[in-house]
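A lone chain, given as structure tokens: the form predicted on its own.
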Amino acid sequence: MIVVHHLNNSRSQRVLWLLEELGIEYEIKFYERDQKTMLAPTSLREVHPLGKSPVITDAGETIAESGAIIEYIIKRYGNGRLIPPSGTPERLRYTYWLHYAEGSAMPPLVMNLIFKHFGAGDSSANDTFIAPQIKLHFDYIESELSKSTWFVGEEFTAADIQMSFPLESAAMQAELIDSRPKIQQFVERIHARPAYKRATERGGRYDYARATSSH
């Protein structure tokens, strides 16, 4: 049986998610961040090296990753599900936004955090590159979205549980969703789907899921 080793508040809540869609049973094994460095503790270097979340254990197998993690769970236990067919023009869209969310949305998101929670230098490096770049990468994905429902079309795949995590985190901050409207309808939806919803029972406190509810 996979076992989720689970960071409360981070991108291992996807992992749920998608577990939960694909009607997976599923152990957790829960895990609580530092509360001053906001930090995974370092029992999750037991698991894997890094220690970070998210990562499962299955069949004798350790994956890391969000986007592997992904892939493993899709291919081996997905039967089809949650992902377009192989030779498609969506599959090409889905494998694309399986990989943007982490190799470039997330990154402009990481460093404000940090900037932000740790008042670093001056305001040069946000306001000459960290603030333009998520102004760019925003405005795309509403682009894209007044395209279509999901990511790679009318049905949603996984590409959309990838992409959920960057876009929860935008929406946290009302000024980069109240002008963007399309994010904040597919934030909406995510958060209505019932399998998101027992992902979030079972995973305990998940700030995040409340991210449009103040806009």
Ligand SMILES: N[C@@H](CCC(=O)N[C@@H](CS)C(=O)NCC(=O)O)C(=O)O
Given for the second form:
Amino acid sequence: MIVVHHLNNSRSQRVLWLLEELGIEYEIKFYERDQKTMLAPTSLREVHPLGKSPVITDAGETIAESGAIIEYIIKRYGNGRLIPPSGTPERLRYTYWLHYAEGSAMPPLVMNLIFKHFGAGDSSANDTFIAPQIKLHFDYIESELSKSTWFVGEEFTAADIQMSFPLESAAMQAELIDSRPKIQQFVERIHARPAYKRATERGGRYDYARATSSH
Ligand SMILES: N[C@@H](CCC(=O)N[C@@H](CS)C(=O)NCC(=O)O)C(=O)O
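Same protein, different form: I have the form predicted on its own, so give me the form predicted in complex with the named molecule.
Everything in the complex follows now, all chains and molecules, and the chain you saw is the first one.
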């Protein structure tokens, strides 16, 4: 059975959600962030050397990186669900968004978080790079979401699950979300899905699920 090594308030919530969408049985092993540093406990390094979440174990394999985990689950357990058929334009878009979430959307958001957390005295990095990059990406995402209900088209796919984390992270910040109604609606739509709700019930407190209700 799949074991999800789940860190509270983290990207591993996406894996729980995917498994709920597919109706697959799984176990959760819970890990708590250090309250001060927000880092994962070192016990997670016993599962994978980087000690990051998500990581799953299944059939003797250990799989890390949320995109790789999604690919693995969809291929092994999906039976063609939540992924467009290969060789279609939809499949190309699916692969694009699956990689874009962690490869392009998250880096400026993480930089912003670190910048805010450590309160750097010199704001030039933020003004010249981080803030303009966030604007560029989120304007782009807003415009893509004005073309269709979901990232790939009218069908919900696992790429929407992968994209949920950057969008939920953005939705925590009023200045990013207030002027971008499509992103806001996307986040509301995913939060209304029964499988999403079941995943948050099983995964425990997940602050990002409250993103849109807070403002
Ligand atoms: N690109 C990786 C990022 C993994 C990652 O940084 N996870 C965070 C949780 S959202 C983490 O484990 N943070 C705690 C730590 O670094 O100790 C993925 O998508 O799986």
